[in-house]
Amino acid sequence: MVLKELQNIFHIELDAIYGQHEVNSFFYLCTEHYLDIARIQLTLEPELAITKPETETFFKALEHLKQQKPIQYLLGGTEFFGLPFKVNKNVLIPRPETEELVDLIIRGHSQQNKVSKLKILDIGTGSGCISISLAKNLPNAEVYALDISKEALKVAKQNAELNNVDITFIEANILDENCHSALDAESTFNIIVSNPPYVRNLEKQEIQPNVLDNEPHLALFVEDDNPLIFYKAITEFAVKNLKPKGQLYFEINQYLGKETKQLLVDAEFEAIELLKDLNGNDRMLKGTKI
């Protein structure tokens, strides 16, 4: 089959549910990730053929994209901060509003990254997008990583391998005491970074099917009558397990920036700032321990 006639049936089959823009970038996703074919080669030979198993490779995929399947999940991975990552179910699909919280950490703290060995943890690591971006970046900083699901490690670590980095990861609960004892261990860190579960059930409704269906709502969901669960015990943690003039940052919840401000407010931080994203939304907080 002619690719651009394959291309004409995503549309065709598609645009209804994602528009034509998302579609076409699937498209191409696909004909690099299944073909090693770019985008430009499409277009320099509109009448490139592919074999029928290929074909039929691009229709399984066409079905799982109809039912709302994420693409990164399809092909088994996605780009964060110019990096490869490997995802699956057992971990979130990294959002381009993570990244900026990336760089905020990477542009405040490159020079002292450059005069003193930082040591740094982050909190729900997932598929480690945040602690492997700062270790490429940060290339003398010690960072540790932590998560509750064994099986999101599993892909955290893999991706540590993918990018060359070196990353202290460990199983636990930050609401288990136990887990603040066994970090205890590990002394006190320069910077403490988190994008814990923050979505609440009665915001449900604003979530894509896509995420809603198929991400793991452990990484995603908490409870309506205590939204900020995570930010208050990693804020306590933090409290005594950040170095003097260290730094704890958070991606947040739009709708609750000022309730999560005040807990760092009430933990007496320091130059703590509420920080709008790309889309002028309530998304990154920052505060200094005294």
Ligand SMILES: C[S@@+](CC[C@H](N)C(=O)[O-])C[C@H]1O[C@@H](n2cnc3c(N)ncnc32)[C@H](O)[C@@H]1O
Second form
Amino acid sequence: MVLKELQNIFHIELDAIYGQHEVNSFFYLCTEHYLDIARIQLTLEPELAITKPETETFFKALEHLKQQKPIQYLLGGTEFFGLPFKVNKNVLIPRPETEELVDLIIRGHSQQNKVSKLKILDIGTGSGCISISLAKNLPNAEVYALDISKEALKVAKQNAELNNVDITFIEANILDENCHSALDAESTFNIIVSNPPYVRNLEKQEIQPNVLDNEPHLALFVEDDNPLIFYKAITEFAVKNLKPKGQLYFEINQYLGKETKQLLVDAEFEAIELLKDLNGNDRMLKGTKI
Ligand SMILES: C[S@@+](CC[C@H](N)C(=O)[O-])C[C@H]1O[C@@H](n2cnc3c(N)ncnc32)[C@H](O)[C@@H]1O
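With the form predicted alone in hand, show me what the form predicted together with this ligand looks like.
Now the full complex is given, and it begins with the chain already shown.
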């Protein structure tokens, strides 16, 4: 089948769900992934044809996309901070807002990293996107990453190998105080970072069905009556496990900026900053332990 014809079928079937622009980008991601054919090649060779089995692969992908399965799960991978990451249903698909958090940390610590070996802990690592991008861009750092999910940690380990970085992975529940003592053995950290679950059940109606039906709820949701449960536990942990002048970084729920900031104020952190993402929403919080 001629690829251009196939592209038209994608538009006919999917434009109403995703819009023309996004369908084009899905199609090009598929041609790159399944055929190793770049977008430019398709433009230069409009009559480019593919075999029957290759066409069938595209039709299978089309069916999944019609059911709103995220393209990243379909292709088994995505890009974060310019690096390749494997993903599957056990890990959250890394988000652009989280790239902003990583960028903030790298900008804040690259000088310090040249003169001293930073010790970093990422809590709720998922695909490993935060810890791995930090390890890659702060090459002197000693990086630890924890998650409660064995399956997520399997993916994160593959991603560390894929990106050629050395990270110590720990399976632990940050809400369990015993886990805190297990981590004490690792001594104290210069940086603790976390993008923990923060979406309240009451916000579920704002979540796209493709997220709700496919991404792990363990990574996303918290109870309405205690939405800051992870931030409280991690702040408490950071008070004990950050070095003096060590820094705590959070990605946060945009609707709970003030309340999350208050946790750091109450824990006597200094230089606390609540920062907005590119969409103008409260999204990042940082503070320094006295
Ligand atoms: C919002 S996701 C963040 C994943 C990744 N760091 C990112 O930014 O894309 C939250 C992660 O926290 C993990 N998690 C949930 N409950 C946890 C717990 N009690 N202890 C440790 N990790 C937990 C989930 O498995 C998930 O990987």
